[in-house]
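Consider the single chain below, provided in structure tokens and representing the form predicted alone.
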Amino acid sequence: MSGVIVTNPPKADAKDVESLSGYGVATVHEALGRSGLLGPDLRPIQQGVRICGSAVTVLSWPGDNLMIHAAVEQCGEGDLLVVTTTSPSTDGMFGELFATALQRRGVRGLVTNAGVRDTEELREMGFPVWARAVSSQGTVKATGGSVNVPVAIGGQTVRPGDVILADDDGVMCVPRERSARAVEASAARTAKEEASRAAFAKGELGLDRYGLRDTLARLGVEYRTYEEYAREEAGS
């Protein structure tokens, strides 16, 4: 496997990040229509935790991390490392030496569909991680791969400098081209949702608040009390 890598990727403009980091990956996932979750498996190695950063891509061989050794280089102040490889792989490409070379360089986190290991250390460090598996499994350094191109987690294209955004319910990717709209609408989706909220603490139903009783009648849903539901089955 050959490979290439890219020095200087277009980014996402750091305001829009850094207003992105606001929200949750829950709210902006619904405030960009359901789009870019990177599936259920990335799960974190620490909780309370959330962090937003402009990507800097790997795809590596199964196995084998020197492509991650490589991105390091790549990576800098507000970037958010995100590593693949060419096929299915658990194993611990990532530990705590190379979370001590990457918070050198101001990076604030690492996403992987591959393995880690090192958790301890690496929550002790408050180094943040979202990984699809944790394992002792070690690696070699011997087949070459790329840094900063499209790569593919969980059905979603990452491209280096879109967005990601990460927290305790999973890991999102905004492409760089819609950050802006991306916090113009996670702001407008906190909003009703902070208006939701108060009307929910004051006793409004989510059935009278959202128009649900017309959908329920339109989908033929009907309301029995108790005695004629137990009339009807008996008849039935």
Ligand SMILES: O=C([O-])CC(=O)C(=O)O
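Positions refer to the first chain, counted from 1. Take the two forms, find the largest set of C-alpha atoms that superpose within 1.5 Å, and that set is the rigid core. The structure presented is a predicted model; accordingly, all values stated were derived computationally and were not measured. What changes on going to the form predicted in complex with the named molecule:
Annotation for residue 228: C-alpha shift of 2 angstroms or more between the two forms, rigid core superposed.
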Given for the second form:
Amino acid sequence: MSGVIVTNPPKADAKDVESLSGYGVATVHEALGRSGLLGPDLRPIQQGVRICGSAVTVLSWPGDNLMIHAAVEQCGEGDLLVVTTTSPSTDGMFGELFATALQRRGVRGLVTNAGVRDTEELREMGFPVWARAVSSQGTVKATGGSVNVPVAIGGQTVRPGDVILADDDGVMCVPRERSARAVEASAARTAKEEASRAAFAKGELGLDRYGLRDTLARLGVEYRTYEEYAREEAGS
Ligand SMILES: O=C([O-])CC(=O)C(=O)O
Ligand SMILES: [Mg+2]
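With the form predicted alone done, generate the form predicted in complex with the named molecule in the same format.
The next block holds the full complex; its first chain is the one shown before.
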């Protein structure tokens, strides 16, 4: 397989990336009309870590990490490596040695639909990883591929320079030209959720707050309110 390595692709505004790091994946995903999620299969190897960065993408041959070595050179401060393979593979193509080299360059983490290994060391060194598999299976460095081309991963297209946000709930991609919109919409959603949280803490029900009694009636769902039930029980 031949390939191409693209140097210094366009990126999202760095201020937007910093702002987005203040929001969770669920919030930004909802704020962008429930888009951008890389699905439930990419799991964090750690807990309680949220990262946000600019995608450097890698398209590798399965069982071959040559192009990850090539990608390290293209990575810099604030980047986040996104690795996929040309056909499905769970081989452990990434571990603590790659993480050491990437951490030295200011890279914030790795997202891959292939496999990783050395997970204890990765957690210890604080290099965050989201992967489809954990596997000790070793790989070779023998086949060409591409760096910084659009890749398909987790049902999404990720282009170099797009914003990747990852936390305990998963991974999402914000297209680089939508980063400002994502910040604005996430702030609005957070304010809305703060108001709902305060109302729920005081006992208001979602059924009333969101006007869902009308929805239940429209759907023909028969029910009694809790007050009706309590009155009937008291009367019986
Ligand atoms: O070297 C490899 O093939 C992957 C690995 O275990 C590491 O990066 O530490
Ligand atoms: Mg290793």
